[in-house]
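Take a look at this one chain, the form predicted alone, written out in structure tokens.
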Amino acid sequence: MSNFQNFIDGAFVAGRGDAFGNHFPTTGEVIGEVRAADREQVDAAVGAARQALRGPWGRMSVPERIALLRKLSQGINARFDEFLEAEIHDTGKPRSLASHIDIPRGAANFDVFADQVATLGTESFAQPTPDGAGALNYAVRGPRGVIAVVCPWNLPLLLMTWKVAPALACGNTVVVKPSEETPATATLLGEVMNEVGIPAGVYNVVHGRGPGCAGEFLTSHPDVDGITFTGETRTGEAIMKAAANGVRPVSLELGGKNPGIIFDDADFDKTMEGIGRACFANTGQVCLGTERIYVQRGIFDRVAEGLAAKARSYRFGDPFEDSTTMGPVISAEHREKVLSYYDKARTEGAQVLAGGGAPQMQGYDGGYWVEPTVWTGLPETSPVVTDEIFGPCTHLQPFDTEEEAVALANNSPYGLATSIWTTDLARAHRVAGEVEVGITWVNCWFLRDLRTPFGGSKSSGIGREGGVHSMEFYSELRNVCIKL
């Protein structure tokens, strides 16, 4: 049993709020206890972060911060197996996934943003004046201040350091509120912060749920200068309302119901490999995942058969075994939600091509398992086609023309990501320019360059992170005008 404490001002502190169990999704058993921070402890964390801005951290040079960021990356990698075990116990995801994505990328984020801040510039302008003397304008970049970092449970370490690394690179301090489902790696990172010499108060962690708890206490705190959040749209709307008091900036990466578009000239084998990952990776618990696929009619049956075969190829089991390729969903509550959509699809007359229920898991009966599922035959108005399910499932729909495919893809309140599968380069450029999303992949999925802008449109979010775009959110520009 693990006891997850808050990390405030460089020290681990037992929470004074509600206590709740930390469950291993593979079996459903309680493997730890989390005690939430109460309002006073959240206030103490924000106060410690504010004080650190005025202390050694605030006086540190950029090269000194860069050196510490690189030590953080090295510190995570030095304890790679501990972070890996913690992430697997929190999420149930297979070692084969977490060891190649979650932990390496979680560590690499500190190196990426160390590189970014090392070469980050501003701008200057020479300006004529009526008296002929002229003026010089130049911009000075400084930290935004105390940043509230509210994290999701699907990629806990990766998405947390995706925010913490650029925030620290720009000289901010942070208060992290990890998901109540996945407290482990954010807590463990506190130990690494102390080991590598990050000053007390720079990195703080408060545990708890959202409404009426640590999440609400943090996002509504008047001394928080900016809020970054990844998660579902309803929670993002609540955070945006809280941020309106005090006019705090927000960066919101929210939900999606992402379309994939497969044209009849696509490379079939590469498309099946890529679109299969887009639908089923991380048990479908990826904000960029594909839950609706539009297939040109001439190849519809072949794609349907291929994707169903892909869904049936996954192996469930012990996440610590390399042979396991799919884990459970995160919680009993989320399993119930996903299976409710499986039931709804059957009720509405969907043709189930693969899956459609829960697998029988001998020895793991209490785990939160669901089958990878492929449907067709539902109308575009069905909640199965319109709602974000966030599970390993997708619906196939045929189309005839390029214009029809684009219209179907855009018929959603969401606009996060899409993938387009075609060997016609002109078509790829046309369609990429017409689909209303923040991220478009052509003949690939989840191929990320961390320097590129990342974020969604419409109900999928506000703002962009990644590369210099992260630095714009986590810093403030001040202009200085000097009369010559």
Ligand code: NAD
The other form holds:
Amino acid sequence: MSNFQNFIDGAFVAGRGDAFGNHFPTTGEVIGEVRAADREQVDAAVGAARQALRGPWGRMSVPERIALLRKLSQGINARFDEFLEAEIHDTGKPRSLASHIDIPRGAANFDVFADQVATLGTESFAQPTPDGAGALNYAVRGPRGVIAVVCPWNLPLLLMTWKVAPALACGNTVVVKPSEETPATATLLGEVMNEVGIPAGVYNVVHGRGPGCAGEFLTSHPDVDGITFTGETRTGEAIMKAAANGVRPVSLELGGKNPGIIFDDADFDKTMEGIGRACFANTGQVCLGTERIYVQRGIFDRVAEGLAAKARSYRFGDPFEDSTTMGPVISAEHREKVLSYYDKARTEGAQVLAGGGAPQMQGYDGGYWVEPTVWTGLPETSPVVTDEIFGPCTHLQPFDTEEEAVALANNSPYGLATSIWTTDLARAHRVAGEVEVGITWVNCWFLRDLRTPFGGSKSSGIGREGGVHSMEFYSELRNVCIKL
Ligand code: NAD
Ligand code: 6OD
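Return the structure block for the form predicted in complex with the named molecule; the form predicted alone was the one displayed.
The complete assembly is shown below, putting the previous chain first.
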């Protein structure tokens, strides 16, 4: 049994808030205990972060910070197997996935933002003045201060370091609130912080749930200077309200109901491979995942059969076995939510092309399993087609014209991501220009260049992170005007 402690001011401390079990989603067994931070401990974490800003961290040069960021990346890689095991125990995701995506990206995020800050400049303007002497303006970039980092459970280390790395690169200090479902890797990172010599108080972790607990204590804390959040849109709204007190900036990466658009000239095999991943990777628990697919009518039946076959090809089981290609969903509660949509689809008359229920899992019957599922035949107004389900499921709808496809794709309050599948380059450009999302992939999905702007439109978020965009959020620019 692991006991997950808070990490405050460089030390591990038992939480004084409520205690709850940490479940292994593969079996449902309780494998650890989380003791949440109470309000005073959140206060202590924010205080430690404030002190660290005033201490050696605040005075450190950029090259020194860069060297430490590189050590953090090396430190994660040096303990790769421990991070891998921790992430798998928290999420049940297959080793093949976590070892290729979650943990390598957890390390790479520190390298990428070390590179970014190494070349970051600011603007300057020479300005004529009426007396002829002139003036010089230059901008100075400093940290924003204490940043609250509130994270979800689907890609725990990846998404947490995606925010912690640029925040530290810019000289901030952080208080992280990992999801209550996935406390492990954020806690382990505390050990790495100490190993590589990050000063106490720079990185703090407080555990617990959100409303009325550590999440809310942190985001409503008056001494937090900025909040970066990834999670559900409804939670984002609550956090934005909390941030309004004191006019604190927020960066919100929220939910989606992402459309895929497949034209009849698409390369069929590559499309099936890509769109299959987009629907089912990480058991569909990826904010960028595709839960609505619009297929040009001429290839509709072929795509439907291909995707159903793909859904049936996944193998459930022990996440530590290489043969396992799909894990459970994160929790019993989330399984209930996903299965409630499976029921709704059936009662609303969907044609179920694959899956549609929960698999029989001998030896793992307490686990949170759901079948990868493909439907067609529902109206666009069905909650199955409009709501983010966040499971391994998707709905297929035929279309005839490009205009119709774009209109269907845009008929959503969300605007996170889309993927467009076509061999017609001009069409790809046209459609990419029309779909109201922050991220468009053409003939690929979740192909990441970490320098690019990442974020959602409409109800999918506010702001962009990635590359220089992260630097903008995690730093404060001050202009200096010198009369010559
Ligand atoms: P969630 O919103 O339920 O929880 C996220 C975090 O917020 C957790 O740490 C939780 O404890 C905390 N929290 C909840 N209520 C809070 C409150 N009132 N105040 C402060 N903190 C609070 O999200 P989740 O279920 O963990 O994650 C799944 C969701 O995240 C999906 O909607 C998914 O689309 C979204 N997501 C978005 C992105 C993106 O980049 N856009 C990436 C990953 C996940
Ligand atoms: O790749 C990333 O940087 C990122 N933020 C991915 C988000 C995935 C959502 O589940």
